[in-house]
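This document opens with one chain alone, in structure tokens, the form predicted alone.
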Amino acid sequence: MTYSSLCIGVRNTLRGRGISGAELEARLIVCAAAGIDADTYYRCLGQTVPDRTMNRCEELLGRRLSGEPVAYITGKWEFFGLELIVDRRVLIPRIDTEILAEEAIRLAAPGVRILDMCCGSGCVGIAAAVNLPGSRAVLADISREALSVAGENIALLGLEDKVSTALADSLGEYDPSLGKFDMIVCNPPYIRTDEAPRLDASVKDYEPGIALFGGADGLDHYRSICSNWTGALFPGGYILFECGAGQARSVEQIMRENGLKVKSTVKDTSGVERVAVGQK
């Protein structure tokens, strides 16, 4: 068997189990396999397979059908542009996320100091690190395993220079030893609890939980940091949140409540408010 036939075998049962995107992952999950990055997969496509890998590949397959995210089958995952190691340890990177980095690399002045809380894998903060020259970013998450995936990312792409992570606790006090911040940038855990059993089991049985649900109303990281870390930022300084759906105007008045400047709401390919901007 070509790597061609295999991929489009294991595409194939990828649809007819009714997986979004099997295209894409059916080659993820191959490379993965093979051990391969995209670019030798495509010079591989009319070459045997070798036996090892079928085996291998079988494997992988068997735990996307069993529910597992593709990203945590292959260790990677791509976020504006960059691969970033991801596991199970933290949240996988969405592409509405990607919104909240691209707004905080628009609002940023040149040397820009950021703090990204919750950081997970630390893809906001270091997409924002490598497309903003003369920036620092500081990643912050009260997981420790974590900030091991977010150390790991910052090697992986050579950022020790300017990026690093700290252990914080978004719903307790700002630790003034981090320093001042010319932005906060957050991706919190913003889903209500009464959700948890409406998740589809790809999140709710992989996921870590820590990182997704946010208390009764989804609100408790937004209040918090509202209100105990915007000390953390220099006057004038910029509050970017994520916001789940139909989230934004209840963020909006908890900015307000602890005395921030709404700013704009940011919406997403499909229209819904992702992101809110505050400024001190």
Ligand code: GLN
Given for the second form:
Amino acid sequence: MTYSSLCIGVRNTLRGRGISGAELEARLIVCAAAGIDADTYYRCLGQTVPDRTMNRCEELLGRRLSGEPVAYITGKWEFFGLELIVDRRVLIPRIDTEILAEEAIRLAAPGVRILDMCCGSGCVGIAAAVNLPGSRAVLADISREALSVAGENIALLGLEDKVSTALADSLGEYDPSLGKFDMIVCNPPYIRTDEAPRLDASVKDYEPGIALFGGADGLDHYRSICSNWTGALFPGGYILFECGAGQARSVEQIMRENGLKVKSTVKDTSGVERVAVGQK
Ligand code: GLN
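Could you switch over to the form predicted together with the named molecule, since the one displayed so far is the form predicted alone?
Okay, now the whole complex, with that chain kicking things off.
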């Protein structure tokens, strides 16, 4: 069997299960099974697939059909044009979160110092740092496991001279040893606890709960960061939050209650107010 026909077979199986994006997922699974990148795959389309790749592909497809997200199967995911390492220790970066990174890049002054709170894979802070010459970023998270992944991504992209990791609790107090920043970017866990039963199984059963849930109303981290962590900002510094659908007004209210100026909100491609921007 050729790579091309293997890929079509995998695609058809995924489609048959109603998986959207079956075409892309099929290619990612075949590439992961063969241990090749997309460029190599397109050059090998007509070649015969070795038996061990066929077996590996069947195994990976089985995991996908049991509900595991393709990003955890391949161990990588693209965010803001960067290929990042992801696994079950971190949330899979979402396309909507690119808007948070984009807004951070737009607002940043030269030499900006960024604190990425609840960094997970590090996707937001890393995307900003890569696109802002002269910038520095600290990627902070309460999860040591997430910080290991963020550290692997820093090394993968050779960013050791401008990006570092730090253990920090967004529900706790600001740790002054982290220094001061011009900007905090944060995509906190914001799902309401009572929404858990309605979540897709690929999220609920695979992604880390600590990265998903933000308390009874989903707003615990916004409240704590706005009251405990603004000491990390220089006067005039920006704070940029990703918000869940329908949360932007509440997040703005929390910013105001904590003496922050509400600057703007930015909509995602579906028209949801996704990013709320405040200023100290
Ligand atoms: N900052 C990471 C992301 O945007 C992780 C967010 C989280 O763990 N809530 O994907």
